[in-house]
Amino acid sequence: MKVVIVGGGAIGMMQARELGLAGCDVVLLERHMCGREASWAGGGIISPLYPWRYSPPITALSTWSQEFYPNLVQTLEAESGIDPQLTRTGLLVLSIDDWERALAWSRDHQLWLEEMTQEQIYQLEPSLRLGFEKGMYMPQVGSIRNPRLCQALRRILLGLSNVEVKENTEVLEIHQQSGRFEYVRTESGNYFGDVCIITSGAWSGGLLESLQVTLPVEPVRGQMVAFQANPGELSRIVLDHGKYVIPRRDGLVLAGSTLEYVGFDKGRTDEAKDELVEIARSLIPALAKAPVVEHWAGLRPGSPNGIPYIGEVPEVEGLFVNAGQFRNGLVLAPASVNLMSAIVMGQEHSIDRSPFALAGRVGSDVGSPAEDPVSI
């Protein structure tokens, strides 16, 4: 099978690797450099924020991915020589309004969520400011160093003889003939295949416009900052009022993030930077002595209710989409990719694919704005 994949983020690269290892001939087209958009810009938390507020389809994907990630990371390191640094620090959640809902979700899905007293909170994370009386802790949650993950995936793809990576190659049009995908047109030529998979994140909807297909995926800007602290200064991922801090092994501490509907604008603002710095230093007072070393922005692929599109485009045989993971691109990536591979290759999968299907969710009359369940 010849597969053309459009979009070289984490999902696109994972998709190319998985289908390449399955024996497909793959061409991966990326308009800039692989792994330099939302996949690079995120925090890398391997869990949805406030996971009990998401719908069952998201829980199914995230649970599958969380179980799969440790083996995946070990395999990627062995294949590439690059350690993606999956670090299981646990996720400490504070200031929870829907306490009983969280506990019910934990019981229903048999996922560990531990109630924490004030004493237990400060035993877990002594660097926290004083005043928190209770919280919840998810010890199985970790974070991945997403730029390193993307570097590992890219190096692996460049070493696969049946995978061709074409960077700085912008797709101009998806062409179909008699209701079937035919080729992808770029400035450097046309790329034919048996199937095409769109994995272009926030840009996925625009690629389908020439086919008169409306895919309600829109860019949602997120800004983040990074502090250079001492290693071990922060030991847990901490989430409070929708904002979080994430420790890295070398002492880097990430703080994020904003949620801005400003179109395809990746500009950084002083207002967002100041807000994130103030929140992070209020949460972790020791960061007052740590310099801010980075400030950046990325564009998430927003989708209604955060449910991604994973499946075939209606009325265009051989054209598929794997996009719209919103704030959860990295945590949902392995499951999304594995499900997409099963769909393309006509195989069964343990995850119900129907909630992610495009039928009934795309078309000229479908245009609901992207909604983040966490903020509703």
Ligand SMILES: Cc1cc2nc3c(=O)[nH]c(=O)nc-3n(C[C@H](O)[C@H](O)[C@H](O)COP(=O)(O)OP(=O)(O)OC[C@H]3O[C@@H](n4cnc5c(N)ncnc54)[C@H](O)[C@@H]3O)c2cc1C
The other form holds:
Amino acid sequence: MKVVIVGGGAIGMMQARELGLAGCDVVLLERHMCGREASWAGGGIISPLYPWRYSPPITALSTWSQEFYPNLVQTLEAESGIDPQLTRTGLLVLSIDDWERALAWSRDHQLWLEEMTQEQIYQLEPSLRLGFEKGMYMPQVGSIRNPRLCQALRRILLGLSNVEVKENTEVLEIHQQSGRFEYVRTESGNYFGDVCIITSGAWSGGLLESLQVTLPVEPVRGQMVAFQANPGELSRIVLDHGKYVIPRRDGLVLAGSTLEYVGFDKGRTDEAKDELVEIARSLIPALAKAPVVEHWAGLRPGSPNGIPYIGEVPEVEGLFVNAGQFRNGLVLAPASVNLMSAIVMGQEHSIDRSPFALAGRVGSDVGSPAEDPVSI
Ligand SMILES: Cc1cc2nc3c(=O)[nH]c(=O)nc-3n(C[C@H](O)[C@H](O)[C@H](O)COP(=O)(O)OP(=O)(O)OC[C@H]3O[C@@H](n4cnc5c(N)ncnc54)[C@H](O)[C@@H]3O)c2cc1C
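Please supply the coordinates for the form predicted in complex with this ligand, as a counterpart to the form predicted alone shown previously.
What follows is the whole complex; the chain from before opens it.
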């Protein structure tokens, strides 16, 4: 099967690798360089924030991915020589006001969520400012160094003989003939395939417009900062009032993130930087001594309630979408990609595909584009 994949973020690259390994001939078309948009900008937490506030389809994708990630990362390191640094630090959640819901979710899904007393909180994370009386702890959660994940994927793809990676190649239009995908048009020529998969993140909706398909995926800007602290200064991911700090192995501490509806503007703002720095230093006082070494922004592929679109475009046979993972594209990527591969190859999958199908969710009256279950 000849597969054209449009967009080389984490999702497009994982998709290209998986279908390439399954024996498909793949061409991956990327407008700029692979892995430099949201998949590079993200924090890399391998869990939704407040996972109990999401619907069961998101839990299905995230738990599948969480189980799959350790092996995947080992394989990617062996294939590429680059370690994506998946680190299981645990996630400590503070200032929770929906305890019962969180505990019920943990019981229903048999997922590990521990209630923490004041003493336990400070044993887990001594660097935290004083005053927290209780919290929740998810010991199985960790983070991945997503720029390294993207580098590893790109290097692997460049070495696969049946996968062609075309960077600096923007898809301008998708062509269909009699209700069947035919080719995509770029400035350097047309690319034909049996199947085309749109993995263009926040830009996915725009690509479908010429086919009169309204895909409610919209850009949602996120800004983050990084401090250079000493290794081990912070040992857990800590989440408080929607903002979080993430420790990396070399002492870098990431703090994020904003949630801004400003279209395709990837600019950084001083207000956001100051806010993130202040919140992080108030949560972890030792960061007052750590210099801020980076500040960046990326565009998440926002979708209603964060439920991605994974399936065939109605009335265009052979044209598929895997996009709209919103705030959770790194954690959801392996499951989304595996499910998409199964759909494309006509195979069964343990995850129910129906909540992610496009039918009934694309068109002219499909509701507000990017409701975020964590903030609403
Ligand atoms: C600040 C921030 C923090 C985040 N934190 C986390 C987190 O902790 N955990 C988590 O799981 N997720 C997180 N996310 C979300 C996650 O990063 C995204 O959901 C995920 O990276 C989306 O991946 P993607 O491959 O769909 O999109 P992208 O990485 O944006 O890739 C899309 C690619 O398509 C290309 N493209 C677009 N249009 C075209 C075209 N016409 N032709 C060719 N190529 C095209 C783009 O250039 C881009 O490379 C965060 C995001 C941000 C911004």
